[in-house]
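For reference, the chain that follows is the form predicted alone, supplied as structure tokens.
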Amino acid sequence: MSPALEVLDAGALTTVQDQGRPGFAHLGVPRAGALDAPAAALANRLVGNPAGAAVLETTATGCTLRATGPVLVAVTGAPCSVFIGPVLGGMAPAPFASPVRLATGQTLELGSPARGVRSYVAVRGGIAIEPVLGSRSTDTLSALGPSPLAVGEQVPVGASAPVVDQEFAALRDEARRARAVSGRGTGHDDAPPVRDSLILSIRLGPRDDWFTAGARAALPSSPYTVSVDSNRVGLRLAGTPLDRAIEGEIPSEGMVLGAVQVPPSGEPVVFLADHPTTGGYPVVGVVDASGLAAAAQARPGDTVRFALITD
């Protein structure tokens, strides 16, 4: 039998993902998947995973784990600090964007980041939730997929080979190898220097032509705050509102991912992973994918500036 990860502690909101429900937006289901994609597809790969094997996503405060039989984890993301127990009667730290042995009834304890705000956990053998409509996501906008997870659960793990001495001293030096392309260390206390402020770079369009000239100017020159209301559907941002040169809402029109939608208010959102297929506020323009993972890992307060992207 599978070992499965009992939660302890499901802390602010911990989720199972992967790489999401593409293809029926014409249904009206969302993406979802891992809001950062890389940070998600490296955990899978410093455990012997296929990109696209299910993981779970934390939010803000981490997450606490015990493995129910003997398994091999990684953490990525979001740098934060990680322990494992009992060692000696008490808790060790455990390396960041490592691969991680744990024994039978052995804990995994995720701290909060000390930059970003989502990490993720994956196994050896991924989560083996059972799929809906071909994906393991956990959707919090149309609920679809597994139910965010609950102190006292039990989240099985797939079936996977055991991972021998060899193996796992390949599966460090990629760790190793990451980190020194990333430019990350090990662990908490090693995240990168916090940025003056997130560059997204977008373009214009569909309907930037119902804001004011004025408005498109201010767009790159203007500082925004990530909101306390962000979530998985949107980062919503605080800051100089996108005069409009037409009144009135358009007929709902399809979303997509990146899109940069202006509600009533004139202060933008990002449309995340969950976002909505349609929506009747107009989008000023769309972020490019590039920055999608960095808009994902920004913090309430953080700052955030658009660039153009003219070609």
Contents of the next structure:
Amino acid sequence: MSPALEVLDAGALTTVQDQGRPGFAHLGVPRAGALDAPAAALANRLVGNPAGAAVLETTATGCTLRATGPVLVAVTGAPCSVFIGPVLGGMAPAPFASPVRLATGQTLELGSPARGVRSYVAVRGGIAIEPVLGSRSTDTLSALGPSPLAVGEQVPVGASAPVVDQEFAALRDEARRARAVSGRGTGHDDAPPVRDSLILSIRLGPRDDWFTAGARAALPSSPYTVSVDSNRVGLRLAGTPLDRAIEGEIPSEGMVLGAVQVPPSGEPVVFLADHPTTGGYPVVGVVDASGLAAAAQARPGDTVRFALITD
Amino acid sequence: MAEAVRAGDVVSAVRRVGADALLVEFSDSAWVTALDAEVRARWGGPSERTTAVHVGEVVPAARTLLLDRIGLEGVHSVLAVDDVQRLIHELSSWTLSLPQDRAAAMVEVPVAFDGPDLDAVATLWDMTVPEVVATVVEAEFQVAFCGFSPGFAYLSGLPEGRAVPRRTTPRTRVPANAFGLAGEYAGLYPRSSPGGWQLLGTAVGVVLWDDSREPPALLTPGTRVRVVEDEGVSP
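Could the form predicted in complex with its partner chain be shown next, to go alongside the form predicted alone?
Below is the whole assembly, all chains and molecules, this chain first.
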């Protein structure tokens, strides 16, 4: 029988995520999926999973899990402390962004990240919850897929071949290479948190003509602050309101990932994976896909700026 | 009445959306469904197909059709200006026929007219409640698009002049299968949720959304819909 992960503490919000369920937007189904897709893919790689295996996505405050059998896990994304235990009667630090073995009954504890919002836990074999429309992702907007993790829940883990020492060493080398190449996932270190201004590349349209020339000029020149209301649906920004040249609502139209929708307040919202499939507020521009993982890791209070792309 | 046109004659604008999507706008919303069918037939389907153009997501809405995640020759990247021009040129040359002309699927939805807003709609339309019911039952609806929640179908086909405003205060809970009106549309709630539509009744004996069904939505874009009055059983 395959092991499970028992949830001891689900933090603020921990969900199951994979690459989402694209292809159903015409039925009103959001795509969902891991918000920091490269981090989720790295976590999977570090335990020998295919990139599309389901992982856990934490939010701001980590989570605590107990393995009901031996498992191999890796934690990536927002850098956080990782502890396993009991080891010699206590909790012992374990490496971030590296494969970690848990014995039967051992606990994995993710702390609150020093930077970023969402950390990922991959487990060898993948999270084996029943898929809905081809995906195991929790869609927080429409409540498709598994519910967010709840304390006491046993999250099933898929069957996998046992990890021999040789493979474990290879996965650890892979982790080392990933750290060297990207600087991402170097994780929990002693460096002070950096509050760099995040720059999101944006292409104007399709409804930039609904805004005044002043608003279009303000967009790439004004700093915005990430609002505490941000979630998996969107990164909500506070700052210079974008004034409208045309008032009213647009008849509902299809929305894309990264769309910057502007509600009547004038303060933009960057749509993330759980965004609604249609909407009636004008979209001033679309953030390039390359910026969406960073957008999902932006913390309330962080500064965001837009840079215009003209292809 | 069969009506066929060149797509280019009914498309009023094509707007770029981000790196790899296009938003096609129409002068008349009736053509959205027609182009949706054409795009699916020509550029949709399984992603492994080897057509020159592949569209990952085709999303009809009130006046527009969104073509999202457009790939060319199996490659996804930023669409070049030339590519966009070529796509618009090809799409414009297609012949569209009005949906009524096609053998679109027809679904009958039995509705018990027990909604709390029947009187309000009767007042808005200046008619009696039985006349409201007759107006709905006689209408030829078609799913214009889905949105708001999975399987929530916006049905076009209300007679001219029968648009109704949303309730000024939305209800915190509308029951599953509620049938209502808002703006120029009729709609059915696949599940319980907050909502501001004027509720006329409850669909009976249909499952609007089922995760395990293919397709999961009973009412998919383009589907023709007839509402039939469910007399029910006296309590």
